[in-house]
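Only one chain comes next, encoded as structure tokens, the form predicted alone.
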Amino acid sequence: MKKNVFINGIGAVTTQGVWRAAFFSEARVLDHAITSAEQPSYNGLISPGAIRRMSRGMKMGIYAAQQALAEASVTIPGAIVTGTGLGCSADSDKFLRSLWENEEQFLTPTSFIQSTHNTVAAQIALQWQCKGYNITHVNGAISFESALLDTLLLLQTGEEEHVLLGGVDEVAEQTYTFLQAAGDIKADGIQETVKNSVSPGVNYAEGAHFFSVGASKTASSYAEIIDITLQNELEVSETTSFLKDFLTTNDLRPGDLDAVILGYNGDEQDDLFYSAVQQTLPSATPLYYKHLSGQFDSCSAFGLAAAAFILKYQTVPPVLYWNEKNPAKTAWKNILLYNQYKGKDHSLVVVRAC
């Protein structure tokens, strides 16, 4: 029999600031075509020569992860399981620009080491002196929905009682610079929310979000999570029976799901998939949070962090409803969750109060 599997701690560094009780009541809506994520003191938990050496995706990581481990009172996780899209890409871009104007000499490795995807998970075991299951996983924009599919295994099987799960990505001025140039990131100017976006391209941000993930229920636990599939590719016709086969897969029908939170980015082929999905979920309440997190490959994990918020305070703020008119709910007990970019890298996550 499978066991269960809980959050029980959050740790963030993003574009609305660190994970704290007044999140959602504090977030603002992007409107930019890339925003960074608002750094915090650093200062007492990495030393200043180390401070100065780390990427900003490096030390994000280290906060977030030591946000959520503190949460769930965990000093050592049993693995440390994440997921990026881009990994440390500013040291990336520095290796590779040193490359160019030395003409190939004369060159320090110290950019390309910590350039490698692994490197965040790396420094955090480092940090905690976490021996164990230690892996990154780099697959697009379903990076951490594979990590988060590795956690559930890990836990689910007993292999493991306590997973560091995370997801991180930064921000890294060439590799943007090529992004928007090929119109996946809005031009630079253009002020658009992902509500009234006419442009091409979406809003893009960076960010770090870390889960202490347990097989047993604390004090401090989150949410339940139930389950999750990924699929590489589908036709927005073809949504709704990837949907319902989730959903039976679980036990659950359409009007189990509480509400269904979408990862609407502004861009018109890809809102495509979750309109499709909405319409087949008419009973759940529909919610976003793209607006205010940005598009990254590894953002959904912002969208696992509102759905656990909302199932341990049982309400939804405000901000991220789709709808202007909110419905009158006094329980919110299944959430399920959609992501997918460009109409590829799929997903779905069902998560439960506790």
Given for the second form:
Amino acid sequence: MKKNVFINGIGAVTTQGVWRAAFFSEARVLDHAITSAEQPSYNGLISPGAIRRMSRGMKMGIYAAQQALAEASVTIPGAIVTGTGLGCSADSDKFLRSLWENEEQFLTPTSFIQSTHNTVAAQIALQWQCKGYNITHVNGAISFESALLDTLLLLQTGEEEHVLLGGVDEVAEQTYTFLQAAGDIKADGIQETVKNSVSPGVNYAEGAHFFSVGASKTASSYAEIIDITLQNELEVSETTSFLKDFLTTNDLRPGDLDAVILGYNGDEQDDLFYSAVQQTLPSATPLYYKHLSGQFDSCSAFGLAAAAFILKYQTVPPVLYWNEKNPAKTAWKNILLYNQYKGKDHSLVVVRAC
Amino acid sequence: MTALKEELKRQIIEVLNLEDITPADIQDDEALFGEGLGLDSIDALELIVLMDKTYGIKLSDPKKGRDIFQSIETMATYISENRTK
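Switch from the form predicted alone, shown above, to the form predicted in complex with its partner chain and output its structure.
Below: every chain and molecule of the assembly, starting with the one above.
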């Protein structure tokens, strides 16, 4: 028999600052092509000797992991499962720049050692002396969801009791310049939000989101994660059957969903998929979050944090509403999250109040 | 020699990303590894690359590094005697 899975703690370092009670009430809508995460003080958390070698992604990851574990009162997780699209790309940038500028000579070790995608999960394991299962999933815009699926399998089968689940991606100057040149990121100087976007590309950002996930409900629990499904590619016309199959598998009807959290990012082609799902679920209140998080490969973790927040506190922060007028609701039980990027990496996640 | 020592201090701070440390905080005879500045083996590799890239000195014998990297003083002496750049 499958065990239940609960989100018992959350930590995050984002463009909206760190995870806190006023996270959504103090949130501001992003309107720049690239926005860096607001950095907390790392003094006391990471030793001065170690921090000098760490890129922002590593520091953000350790901070968010610490927050999630502390909230859930977990000292050492049984496993660490992370997802990242580009990994420690700032160190990759640095190493490749050094390789280029020095004509493949004088290569320094630090940035090379730390340029791998699993550096954040490894540093967290070192920090907490966690010698258990440690893996990083690197699957583009579905990286975090792949980590979430792995986490569900570990907990539902009883292989682990506590898993530290996270998603991390960082702004790397050269990499993001390439993404801008490719038209994925809006051009410098353009100030558009998700809702008033007219130019090509989307607003990009960075962030680290961690969840202490366990097989037991605790006093700090936010929500129960029911299920997840992934699909590499879909046409807009196929989204309805993708959604209905998932709901059927979980014995849910469209009317059972109180809200649907959509990954609207301001890109015309991307948003067609979200509109299609929204139209299939007319009774679910549509919500969005990428106007606050920005786009990056693991940004859907921000959406999961938003869902968990709503289910725990039984209120929707006004900044998350997609529509201006919404039906008055006082109870939020089931929330569906749908994410994809450029018509690929589709994921559906359903979370429930606990 | 004084200018070389100051240059070395600035380079070490930059290459090793020694946050909150200024050249004035590093004494010429202060130990770079262990008790002093607290550098470690990865830093030693960075210093070997620094010597090669900036001063054209290739350190092929790691045992030599232990003496050369004792302090800013010993590094500056070795560089001034062996530099090719």
